[in-house]
Every structure is written in structure tokens, then in C-alpha cells.
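The data below hold one chain only, encoded as C-alpha cells and taken in the form predicted on its own.
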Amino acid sequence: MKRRTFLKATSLAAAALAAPGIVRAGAEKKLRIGTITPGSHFWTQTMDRVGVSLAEKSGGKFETQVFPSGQVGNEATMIQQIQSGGLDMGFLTVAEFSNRLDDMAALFTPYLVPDVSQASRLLTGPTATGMLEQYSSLGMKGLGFGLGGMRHLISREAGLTSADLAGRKYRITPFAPLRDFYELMDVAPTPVPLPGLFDALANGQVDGADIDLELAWKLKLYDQAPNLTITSQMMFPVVAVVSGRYWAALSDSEKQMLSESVAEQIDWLFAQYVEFEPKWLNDLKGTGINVAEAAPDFFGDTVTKWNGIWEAKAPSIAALRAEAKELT
């Protein structure tokens, strides 16, 4: 199966990347992009790079402005703005879209892929690419899926099996497939904004969190939750979507430039996670916290029960599973 090759290098100027959104002489097209992540996060950096790439490909005809950290609203608000044309583009979690498109839950199927390398290949494969067409029902053009690492558990107290988690409060991203996963273990899924997670762990508001290695390290969660269980039970995808109105107003050549820029920079994003996931894990181990590796049986019958709920709701699960088997 063919797929795009990860970018190993780029001609994008560092100075331009440091200053996205600056008005360029001769700019004819404005592109406003919203993200929920800060400027230092790989997702926002990816969109910054898209803007620079577009300027290069178009000879300066595109002017791109990226609004990080939810400056134009939370993800639900940004989706509404993209649908109305008030915002041109977003790089948003598939989690938020799964609340509107049940089939997007397929991308959160437990143990679909074991690591970020295979996740990146699956997310650019034929099944996921076909799933992008579903965004047209929301008045958007889906341009590509990216990644935010694999999911793990970090907690204040050690847990050897899923039974040990029963009755505990775990911070999750609030969307149905993940909420079901934890409720099946009798865990109380507790939404907490990421900026408040450190304090929520410190004061006992939550006992742990469903988290990726990047945030566990960068938010210093290990200071309050010194038990990390490497489960890799789900990937956490992100999707680039463009307003249907904006897309319709572009010429064929402009559509091609935008699509190519997004595809190239999403490949760059994948490469960052492939490189940094093992580094973050080593950094976390270096803090002296308890790090345990867990096999799928850690979750007992939770995975089987989850499949029983979601296989009927998310028909793409079967095709993704078949495709994932070919990646090993």
C-alpha cells in the first residue's frame, strides 16, 4: 500500500514560521485557521507551516493567520464558525467531531494500532481518506487526518488492572466513545480543562487522567500523578477541515495548493510524534515515577464490550481493522 513519505526536511524559512499571519505584499487570499493548542504545540506549528507553504506555492497570494489556544472559541464554537464561514479552517480533534459523526468513533477503536508509526500509516490510508468525505455533511471539506500520540493512563495511585480503577475519577476528553470506554470499567470520566489538570490532580478532584506522553511531560503531571501505565489503547487523531464556502470559492489550482500544503505538513507532524514519543517516555522515566507496561488484557472485557456498542454505530471499524492488519 502506497502512502506519502514523511518529510525529513523543509525549505520553509524559520523566520516565517515564527511570524505567521503577517500581511504579505500582494496577498489576494486570506486564510484564518483556528486551533485549541498553544503556539508551541505540534498541532499549531503544523498550521503555521501550512501558511508558509501556501505563501511559497502561491508566490505570496495567500495570507494565513493562525489563532492558537482557542482564541476564537472552543472546538464546538469553531466548528459552528467554519460551518457559517466565519472561520475558514480548523485543525481540530476528531473527538469533537465524533459527537456529530458517529462513524468517526472508528478512529478510536481500542488497540487498532500499537504505536504512532502505524497510526500515521492508517490515518493516511484508503479507509481514513474515504472517511474525510463525511465532513461534507457538516458543510466542510476534510483535507486530512493528523495525530496527537497514543493514549495512556497517569494516576495518583498505582493500578495493576482495570478493576483497580473502578470508582476512581479520571480526566478524559468528553466525547462518547471515550466516555463509554471508561464507564464500562466503572470509572467516573471527569472532564477537566487541560490547563487545570495539574491542580485537579493535586487537590484530588481527579485520581488520574487519560493522557498522551507529550502532555504528561510538558504539563509536568508526573509531579502530582507519579504512576504512568503505558497502555497505548487508542490513537488520538486530529483533522484539518475547511469551510465549504471557502473551498468552493477557490480555483482548482488553489485547491491543489492548499491540499498539498496540508498533506505535506501533516506528514511533518507524523514525523515529530514518531521521533518524540520515545524521547518523552525516557524523560518521564527520568523523573523517577513508576512506569509500567500493560498489555490489552489490562482492560479485561472492556474492549469487547466497547466493540459491542460501537461496531454497529461506526461501520468503518471493520475496514480499518482489516487495513491495520496489513500494516504489521
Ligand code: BEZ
Second form
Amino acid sequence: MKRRTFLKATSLAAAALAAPGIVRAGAEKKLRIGTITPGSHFWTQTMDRVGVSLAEKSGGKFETQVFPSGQVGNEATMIQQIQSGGLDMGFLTVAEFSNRLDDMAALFTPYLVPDVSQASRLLTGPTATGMLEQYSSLGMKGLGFGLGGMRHLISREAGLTSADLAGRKYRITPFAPLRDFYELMDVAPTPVPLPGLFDALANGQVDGADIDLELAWKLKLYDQAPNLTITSQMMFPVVAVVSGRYWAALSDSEKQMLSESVAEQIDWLFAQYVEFEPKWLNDLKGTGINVAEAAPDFFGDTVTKWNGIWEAKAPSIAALRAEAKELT
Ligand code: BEZ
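Can you return the structure of this protein in the form predicted together with the ligand rather than the form predicted on its own?
Expanding to the full complex; the earlier chain stays at the top.
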């Protein structure tokens, strides 16, 4: 199993590399973090940076190991491991948690924010920060929400309107709020794990995908689905959670170091998306694929129907909407 280990990233780290035994003996706390994303993805890099930051802040007391690409299991398994103490921390999709905490669906409310810049502000605002407390009901401490890109549609066929989507198969990340969104359009939502998505588009297993610009670019999905509709219908948040047992065993100053490291590196993550989203869009346009922009009415009455289902199940929708309005 591959692991990425971080010691204090200063002269002490240099000494550690030369004589690892010396610093490893000094590292009193191990922190094992799991993510589903590969090493090249910004989420994994954020956790790599938490490891470096924590080693620096603690003078080498914390030794962090990041397990990317679901090496310690899929997200459902990682959640179980965090609950049992088998894994200390996760940087996991809020999508997976929305299968356990209905109110997390509020963060997928269609057209809550228009772009990653406002999404970053909403995810660090009072409502989202308050929602972190719900993770205690799962035996975890929620440390902070981060972000993936806004969601769009990529399709094999050109010139599709939302009416044309009916009867087609679109890849989704499997979680109830998104499944509902596609089913309301009579689209067959088809769960395909990210590593299999390029092939699923190539062999017609799916007609298109609900995706962000980072994945459309980095997984080269444009080769098989050369039609991108910029819809920006939802955010795709990620959450840093630490096992309740692990958290309880930390001293106050250790809790502060961990919280600060996570908050600082999530700020770095937000900055990456704000910088890179326009670049990925330019890169995608540069491949010669068809890129069209679509306003919310592209989805017809789907958004209204979605709100009708989820406003009752996810009470934070109202507060998030009110806060989002103030961001403009
Ligand atoms: C997705 O399922 O689309 C996804 C998963 C992890 C990170 C970003 C996107």
C-alpha cells in the first residue's frame, strides 16, 4: 500500500530524511488520512499540505500519512473506519455523507451560488460552519468544508437540450439529492466510479456525465464526450472529518494546531479552484470541443420540483439561501 508521510518540513525535516529514525522516534502522534481522490487531485494535495503544516506547527510531534485513491477503501468504508477508530481522518465528499445526514443535501441545492468564489465564502460562512456540528452524531468531529468545482454536463452527442436528455444515461456520483435531480428529468442516473468514466463514455455505457471542469480536463473526458454544457447547477463540497476518539485524545493545543492547519489548507484549496476553473475552461475550449453556456431555465421545472422534495428534508436550505443572497 502506497503512503505519503510528512515530517516537520523545515531543517528538522531535512535531518529526518538524512536520519529518519531520529525524528520518527520524536513523532508522538500519527495521523492517518484517507481520500478517494488520486495524488494529482487538489483534495489530496490539500491533505498532503495539512501533513506538512501540522509537522511544522507541532515541531515534528505529528506524523501524517495520506492514503489517496481509496487505498484504504471506498468512502463508505472510510466512514466506518473513522467511526471505529481504524482511520483517524478523512477528506470525503459531502455527497457520501448526505446518504447518512439528510441536511447535507442543502449544500447541493441547485443554483445556490454561481461560482467557486461565492461557494468558498458560503462554505466558510455561519450556516455551513454550524452544519459541521451534525458530524458528531456520526461519532466524528467536522473540521471544515472545502470545495470541488461547480458541476456541469459533458455529453457524447452535440446540441442537446434538457428535453433531449430524457431517456438517456448520465453518470452521476451516487447520492440521493443528485439522483433525484436527474430522475426528475427522466434521465437514467448511472453511478460510474471516476476511474471507469473515460471507458464508460467510450463504449456508450453512459451518454454523458455530471462533472466538474477539473475532472473533464484531467481525465481527458473531452476525447469521448466532446460537448460541454456549462450549467454550474451545483457546488460539490468536501468535508474534513476526524474520528471522535482521536479528537477526544488530543490536548487543547493539539486540537488548535489541527484545526488551524486544516482551515489554512482549505483556504489554499479554495484559491486553487478560483484560479484554475477559468484555466481549465480555456484548456477545454482549446481542444476544439463544443462548449455552450446554459442558464438555469435549461433544466425547465426540474429545479422547482427538486426544491419541493428537498426543502422539507434539508432544513438548512433556507438559511444557506439567505446567506448566499448577501454574497452578491
Ligand atoms: C465525483 O464523483 O464526481 C467526484 C469525486 C471526488 C472528487 C471530485 C468529484
